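Shown here is one chain on its own, the form predicted alone, set out as structure tokens.
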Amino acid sequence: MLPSTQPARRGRETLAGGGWIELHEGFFRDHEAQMAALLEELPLRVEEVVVCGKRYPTPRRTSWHGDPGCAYGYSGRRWEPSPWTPTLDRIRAQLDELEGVHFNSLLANHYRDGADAMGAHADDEPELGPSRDDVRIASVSLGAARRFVLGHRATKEKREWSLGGGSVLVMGGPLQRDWVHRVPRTKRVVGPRLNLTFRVVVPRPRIP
């Protein structure tokens, strides 16, 4: 599974607060085949998360993968990683080469239709890196395009992209401190989308 041989739009854009984004459109030309393979390989399921002390089902299917020791805590839960699958390993190798960073973990989100969504949040958990000043997220969007909305915490500035079709959106620097992001619901008829957010977890010793 090779990246597209067509020139993808590439350009790093620095946003308020010093964080940055970099978009590679059409990076994976065989994205539909990759999505079909991953839907067979991944243990995707609807999970429960804790918000304000209450448990809610996620409006999408998810799975967490990573190297041994790459547990991840968010939404009131701690997630132990499932193993890498063959397709995930191939995609990760290409992203490692693209970014010069070793991604050791991944959150997969399967949006089955327009009713599935992701609320506003930041990937600012303390175990994410490679450093606190550079939380690197490589977001791969396979299948149908969906709106991806960035919002600045203080100024309420909004930026928006349509991500799908094998695109890769990289977020880096201190972006997660100042901005939140979401995938809103839509009433339009849209096909399924599989989003793979590759991350760097810095394992931290647990306090007894």
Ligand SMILES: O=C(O)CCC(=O)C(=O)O
Second form
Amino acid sequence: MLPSTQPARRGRETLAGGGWIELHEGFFRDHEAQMAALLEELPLRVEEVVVCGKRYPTPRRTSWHGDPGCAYGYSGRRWEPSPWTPTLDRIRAQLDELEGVHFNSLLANHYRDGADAMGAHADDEPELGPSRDDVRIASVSLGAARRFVLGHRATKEKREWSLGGGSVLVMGGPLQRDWVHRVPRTKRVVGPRLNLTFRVVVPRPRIP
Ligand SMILES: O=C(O)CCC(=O)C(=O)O
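Taking the form predicted alone as the starting point, write out the structure of the form predicted together with the ligand.
After this comes the whole thing, all chains and molecules, with the earlier chain placed first.
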């Protein structure tokens, strides 16, 4: 029987400013089955976010998971972590081994079709630690392929990758300081995609 993961194809690409990207294509062979299991396990929902004082529904479904104390805030909201599920636990163990890092939290994003998207942003929230110069994020893509576009904050240079099902994209170093990233809408007919961005956040006791 084939192992559920292939040996990682390590190809680190360093971008302007010193941040880096590693793309491991086809890392999870059973990504369609993992997505089907996770769509049953995760409490995915359309959330409301606050941008410039106005409330908007997110154009995708999300859920936040983590160890106790690993809350996360973005777009004017704070999310307490939902528990790990059996499938998330298995994926996390493989990523911890790949990266030699203990990921303690993740954001799940469910793109139901090409109209669902993620706007330009950087993962540079204070929960990710005091320094934006070394933020490690492992992004797992399950299901349909989507474009992942990076834009340099100062020079406006653009780079893009197609993130296929089963791939793992790792972002590291000062990438979040210098670049923003997005998953654009598409008019092409695309199937559903589930993305999991594993993170290391600084746990804090819950404030009642
Ligand atoms: O869906 C993706 O590939 C990107 C997700 C993302 O940007 C995020 O969770 O911050």
